Amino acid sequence: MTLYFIGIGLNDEKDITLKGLETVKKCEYIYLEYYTSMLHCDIADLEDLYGKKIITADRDMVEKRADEIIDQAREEDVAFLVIGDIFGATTHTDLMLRAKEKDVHCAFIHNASIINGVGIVGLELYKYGRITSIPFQSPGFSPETHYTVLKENKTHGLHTLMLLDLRPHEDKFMTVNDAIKSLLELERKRKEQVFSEDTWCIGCARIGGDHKIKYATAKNLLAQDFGEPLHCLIIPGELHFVEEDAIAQWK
């Protein structure tokens, strides 16, 4: 028996690969990790295509009750579906390692993730530096990591991809506008000349689907409505002339 880790892409039920679909159809239990990203379709759409009932796996299940999934995979084929790629923006290495500790066989079927999906903007993927995320703030939790990462990447002339927080069960999604405001606030606090209203940025929404991409100064992007989630923010580093031509289409 096998625990299959299956990436299902970035947009809707049709983004699953043929190999992934064939595998899902033969599995007894189908879990969907549904707290680190979201699709632009309903779970019912997945079930109609797969012909299977889907069990949504929240953070508590994946991180604290993973043995329930693993133990089932000792007796039956189990699919663990991940939006995007299985080891892209969010890794599921811990689940894999725990399964292997119990001698449960694991198999992997990959798909597109935001990390390669952002290639559409025209920046060379191998010139991105460290990827960072911007989480929602809460009392006693005001992270500055994204500002620090941007500073480090800029030092080396590298592009910076910032992934924006989401809480699907609260219908709460961070926007490009929120991300820019966070960076401006940190600049006012730290005064390290890393980010300003004149910094050129690329705001992205719904990469892999009905995308919206805009290239402008931070000040101008603040006036944009990027619509439905998911959003991300890119701050370009040093540009090759081909990259300059490519991102100019989004001005």
Given for the second form:
There are 2 protein chains.
Amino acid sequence: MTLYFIGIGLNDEKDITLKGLETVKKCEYIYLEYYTSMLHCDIADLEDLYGKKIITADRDMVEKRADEIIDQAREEDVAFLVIGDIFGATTHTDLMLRAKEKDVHCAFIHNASIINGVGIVGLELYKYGRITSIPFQSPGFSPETHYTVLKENKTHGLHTLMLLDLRPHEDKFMTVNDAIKSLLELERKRKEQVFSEDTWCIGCARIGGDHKIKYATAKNLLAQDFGEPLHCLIIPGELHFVEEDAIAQWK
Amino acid sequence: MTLYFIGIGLNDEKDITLKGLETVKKCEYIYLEYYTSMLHCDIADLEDLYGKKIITADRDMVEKRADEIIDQAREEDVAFLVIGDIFGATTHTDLMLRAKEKDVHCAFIHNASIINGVGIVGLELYKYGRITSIPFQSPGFSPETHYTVLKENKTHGLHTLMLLDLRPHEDKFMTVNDAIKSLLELERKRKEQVFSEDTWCIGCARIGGDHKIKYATAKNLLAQDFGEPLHCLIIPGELHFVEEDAIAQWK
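Given the form predicted on its own, corresponding form predicted in complex with another copy of the chain:
So here's everything in the complex, that chain up top.
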């Protein structure tokens, strides 16, 4: 029996691959990892398509019930569905390692992720530096990594992709506007001339689906409403003329 | 009518998404970009699944016949299929821009690409630096960018993914072994202590399909046969202990 890790893509139930769908249909237990991303369809739409019941799993469950999931995969085929592609989060790598340790066979069916999905913006994927994320602040936790990574990438003329935090269970999603405010605040604090109201950025929402993409200064993007999640923010580095042409379409 | 850009994934005909398949089935003309990557199935397998004839397009054709493709999309639905995801190559961005200029509607259906596919290796996708590629040498062309990028990424403790050149029409594919030899040669020339026979690397083949992944020193990887294309080479930067555990499985 096999533990299948299956990416289900970025938007809705029809983004699963044929291979993914065939596999889900033959599985006895189907888990959906539902804390690192979200879809633009209901879980019922997935269940209708698969003809199967889905067990949604948050981080806690994946960590605590990993052994149970793995034991099930010893007896029956089990699907572990991930929105986007499979290995965005270390929890999934960890689940795979624990399964392999217990000699449970694993198989992998890939799909699109935001990392290649942003190709649509028109910046060369080869010219992105390190990807970073902006987590929600909380008392005693004021992340600055995204500012540091932006500074580093900028030094090398590279583009920066910032993924924005989400808590689907609380219906809480960071917006492009939140991300820009966070960067402006860090600039006021650290004063390393990394980001200002005049920095040109690309705000993105719902990549892989009904996307909205806007290229403007931070100040002007702040006035935009990007609508439904998920959002991400791109700060271009040095631009090749083909890239300039490409992103001009979003001005 | 619409010009659809459709990623068809990394391995075979069943890696297309349901949305992708539904769309291809309703298109009048179907182009397959067949020079930046390759599949592990025959074009006839795609045609059988789609119930349609496929026109394979090399770089030259995409560039020269772009206007023709765009004009067709004014009258009929046209699919432009890309192995992996859509926007790995600037030619595709260019085709999209030319279509939009001519007011031809474009739509996009994403899929897995090697960029997220390498997640399976177990290194965090957030900790890769700039991606680079190694092109074939030719008289008067001795690329060194991959060495320079590796040096830069290493300085920041980041992982480096090197994509390897291919010429499917000549049945010519760069191997992990070729890539390592190229790096050793550049080290001998530039002596910047970026790479040696003792550098630990991860050699990968056929990610997204029947993969082979090996983690060893450059010297030991040179003795390995990775088999069928496509290959790529990863040189890890600083390792988190979870990453160390993860890649140990490929030793």
